[in-house]
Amino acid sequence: MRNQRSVKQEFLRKWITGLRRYSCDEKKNMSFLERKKAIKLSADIAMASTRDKTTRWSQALIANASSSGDTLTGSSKNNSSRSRKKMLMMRRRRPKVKSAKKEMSASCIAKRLVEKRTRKLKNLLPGGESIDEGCLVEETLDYIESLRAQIEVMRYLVTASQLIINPYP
């Protein structure tokens, strides 16, 4: 990854540009939820574009943003209906009945545990479902570094805005 300072500066520049676009394009009377979605979407796009589509997670974030058409209100219906379908599918699953207990070797248990954790990690990483296990750790580490940079920039902005609002505590 590049110099952290330059990554943070580029992220901040792109994020502010995205926020300006949403504040100009969208209606001025945005609800709290719409404002939250605009901030999240612009931060995701800024973080992904800072990586110049060199990672799969950045490509997935940009693809998800473009597939929703960059609209803030239109994507909520799709996400809610998807989550409802997912919840219904989870409710319909019946627990497996164990016919006979089998002796499991330690290696079999370890393999299942690794597979379970790998699935969880793939679900957490944008675009992780299509990443093979060999690249998964590298992509995850890069994503975590980018998230840390994003958090630091956001903390700096909060601190700066508090100093502007209350210059003398």
Contents of the next structure:
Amino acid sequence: MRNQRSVKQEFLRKWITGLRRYSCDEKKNMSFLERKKAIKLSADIAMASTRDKTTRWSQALIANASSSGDTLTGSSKNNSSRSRKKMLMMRRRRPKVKSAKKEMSASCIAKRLVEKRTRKLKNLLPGGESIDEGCLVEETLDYIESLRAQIEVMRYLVTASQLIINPYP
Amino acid sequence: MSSGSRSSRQRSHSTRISDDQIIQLVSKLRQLVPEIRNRRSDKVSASKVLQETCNYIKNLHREVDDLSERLGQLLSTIDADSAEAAIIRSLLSN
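Having seen the form predicted alone, the form predicted together with the partner chain:
To see the whole picture, the full complex is given below, headed by that same chain.
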């Protein structure tokens, strides 16, 4: 396990560096939604960079962010992969309907459920679609740990900001 | 699981997770999230664990989103280069 405290410090440092880009004059008039996206994006990237290319999810996250450029609306990429995925899933389902066995054993149902939920989990991880199952568990645990650290630091910043704005509640 | 079915499974891009991995996932998840409990600790259903994990990650995503929104409102009143930001940074480095 990594030293969580140093991870959080590194994350905070990088995150604030990223946020600085949005405090220059030309960006001061961002809409609320744009600002939220900027904060979230810089937080995600900062957390991914603390992994220093050692995990797949962090690499994928940074790659996605840099390929969508500086725009805050890089959602078209996600939509295309999602529709492609739906097509793939449809193609996979058809042969099963044509199979001779009409009854499915309980273990068969269970296996399909596991497969379905494994796919769901893969889709939740950045870059998870192309991950192989051997690494899936490790990547998932690392990703969860990083998310928790990110949330803790973000919460801290919320509290600190609130105190600065209103020091005497 | 016969060897015949295994080869066809490889062709069809299987998504089998081994039992060991499920056990590892469950024990780690328990450490991280005390709320995830199994009533029968000796029998773990792989699909249930996967579902719990997915739900947990979705919750974490939602929380990040929510915090980003709140910070968006709060930080509009703080200049990132200002003295306040420096104070925050020093507070959080302890």
